[in-house]
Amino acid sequence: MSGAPICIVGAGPAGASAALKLAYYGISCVLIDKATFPRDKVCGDAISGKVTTLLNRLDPTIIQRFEGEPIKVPIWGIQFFAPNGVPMEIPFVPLPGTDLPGAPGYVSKRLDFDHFMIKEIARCAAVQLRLGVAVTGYERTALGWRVSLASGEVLDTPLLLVADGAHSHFSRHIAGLPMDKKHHAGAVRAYYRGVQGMDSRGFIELHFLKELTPGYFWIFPLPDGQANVGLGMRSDYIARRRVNLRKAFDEVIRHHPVLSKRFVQAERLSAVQGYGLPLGSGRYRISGDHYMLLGDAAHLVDPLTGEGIGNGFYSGFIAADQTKACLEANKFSADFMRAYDLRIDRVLGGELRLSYQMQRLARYPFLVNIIARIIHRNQGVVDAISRMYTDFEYRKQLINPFFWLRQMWK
């Protein structure tokens, strides 16, 4: 087993980011995915500033190449629409000290972004790619894990990084993470061309419609006049209300008094496809003897926004750091691996818990309407919330009732 490469299962953002950082450390790894690239992945396609910041820290030339690609639209803010239709516009401000060459965020089809990441990984001599081949089994060994592939190849590894998404067999059936509907969301998405009224400043749209709370309808701009359009809701509410998400999506597109008018001349370019989001609002152990869970497999999706790419990237980088520590100490036990869980919680846990509290507030349309009125008439509040996107401690005020009472009397 000595000298055996690290195995990463899943070549999406979490697995790809782990492979890139392992290569940076000079650690050999095998990156496995059942898909060949480019391939579509049902997603909202939003790429937060976390991604560009981490890549820029690792290797600024990656960001330079990404900036040269015509596969993305720069994003400079968010338009929130309350159930009463009142808009709340929050511009992004760059993270302090990042010195990024481009925008604070992007929207890029996963078809294109994941393929870009695979091409970056192909530059790394330390990474072996096994694409288009599925994992057929995992076997615990005395020195790690044995991974069997559909090709007949068998790989022994001292450490397994599991990043194979929301439906990860390993996560559910071996690591034991549950599918708890209170900490899970369902969503549907389709691509359109020609949606009217897209914001020329590069803002994404989140519409908190009364019938969808605690969820939302989104419109995200894409290159060539296209848009990623979708709808998501927490799974326990879907079950309780017996919501058919595809029908709810079509109802908004066809009959919503405001939004439907924007789709009269729009062309649907894809089928309406559904996917699940394991939210980061639960508390689970995401590592064990000789393994770590990353990204969606670790249930790290933001409970409020549904964004998972940025947190997936963070988990990949942190997993690579933990891998380096394991190899240096020659320790792979569950107790030693707990450092991974603790660092994930330190870096992402507070933000995930705050997002969950905000998601719970969003269950009450009248509260969202009151907040929207406060924000809409007060530029100082807009500036404060813009700051909150890059200042987590300051962001905690969003769930403090006294913060909003003070704004009402300004």
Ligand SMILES: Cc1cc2nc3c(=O)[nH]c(=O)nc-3n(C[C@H](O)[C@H](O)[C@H](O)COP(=O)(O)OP(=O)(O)OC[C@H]3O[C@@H](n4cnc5c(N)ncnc54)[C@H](O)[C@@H]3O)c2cc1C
Second form
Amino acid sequence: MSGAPICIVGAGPAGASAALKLAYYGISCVLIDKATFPRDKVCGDAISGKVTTLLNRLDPTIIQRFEGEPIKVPIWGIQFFAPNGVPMEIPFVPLPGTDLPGAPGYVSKRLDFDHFMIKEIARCAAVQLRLGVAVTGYERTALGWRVSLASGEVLDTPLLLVADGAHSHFSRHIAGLPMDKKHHAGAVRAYYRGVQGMDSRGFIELHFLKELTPGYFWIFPLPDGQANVGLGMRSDYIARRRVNLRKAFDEVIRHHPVLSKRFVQAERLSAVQGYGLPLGSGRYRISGDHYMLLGDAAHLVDPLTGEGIGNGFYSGFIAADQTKACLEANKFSADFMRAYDLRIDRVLGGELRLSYQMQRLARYPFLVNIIARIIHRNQGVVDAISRMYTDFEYRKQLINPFFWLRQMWK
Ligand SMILES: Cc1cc2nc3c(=O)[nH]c(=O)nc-3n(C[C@H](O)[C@H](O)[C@H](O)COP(=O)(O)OP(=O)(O)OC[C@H]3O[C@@H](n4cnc5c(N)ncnc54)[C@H](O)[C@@H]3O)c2cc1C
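Follow the form predicted alone with the form predicted in complex with the ligand, if you could.
Every chain and every other molecule in the complex is listed next, the one we just looked at coming first.
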């Protein structure tokens, strides 16, 4: 095998986490991104416990440094609002044994969080950072891939980790993952200051609005009294109902009977920007000869919540494990790489399928209203759902009608 380093394209959560774990194994890699950091990425900026748990397992000093950064607000739970406005409050319960020093989740602008990750990577001698240079082409060679850069350079690698996000050229045109509107969402977001009625306990807000189901409107708190505000919806519904997301977003802010009042004194700090979310509800092959797809390039966004950072991290860590196995066995064939697909499915597949089933239920506003009423008046259900947030086996009950029927008579 050649001594050429492993090549990671994209230094967002998926590529950055892969680089960190490869460095932990002492495996040399080049991490390429067309952006220089800090850089913005259109996102809700909510960072789940998956991220902090994985980083803490890799190296607790990373989490200690993150804890010391003034770039985030801690998150202790979620407030869901049903289409009829009834709130459901779900506090987070950390999994026993996770041993995290801080909160179960955070909201941190991607401008800051991704920059924090880059600074962590810069501490790792095994990672060569190539920022501000785009990858412009890929060519299959006898030993792997030849990657062309906008600078005119070419890099040969035995193994390519493709983490260049939702609009990945490699994923779509070389690996052949389709853009299927049923398994894709569109979302817009803007930053605000001065939104009234923000939750003082550090709960994020998701509003299921009748006319916009199965999508939702969100308000997430940020440092300095700012908020990340957005709206997302599955792409087939956007197309079928001819929804203009920016207009729908504006409509909520200006005219929604309850929410608009909270924005009367708010100042918008950024443009309303949109981006795609490739949902993990379709099933595709995400590796092949000498390559693996990671994060959004592998379509791993949670179909219910839109969470993609945590799953990006999982794919980065698993891809690093698979890279180690490839180098040890000196095998890079699509057949050998199948272990990556299987492990992603084992770790994330069940959760993604369950979220897809729940997303499909959320199409029916009356059902969400009934569930909200049950939760609203029953502390026992709140406790059960809090546990479900981190306990996947327990969460399966959410799509069991008997679970809800039992709660109605409690
Ligand atoms: C509006 C919106 C709200 C969201 N809210 C949340 C949320 O609150 N929480 C959550 O967990 N997830 C959320 N998501 C999903 C989340 O943003 C993504 O799942 C996550 O960013 C995926 O990480 P990634 O590393 O795969 O890709 P990205 O973060 O997109 O990173 C890809 C990187 O590749 C680089 N790149 C692209 N092309 C090239 C090239 N040719 N050459 C070199 N580099 C290249 C880019 O510059 C970028 O840095 C949201 C998404 C949207 C659109």
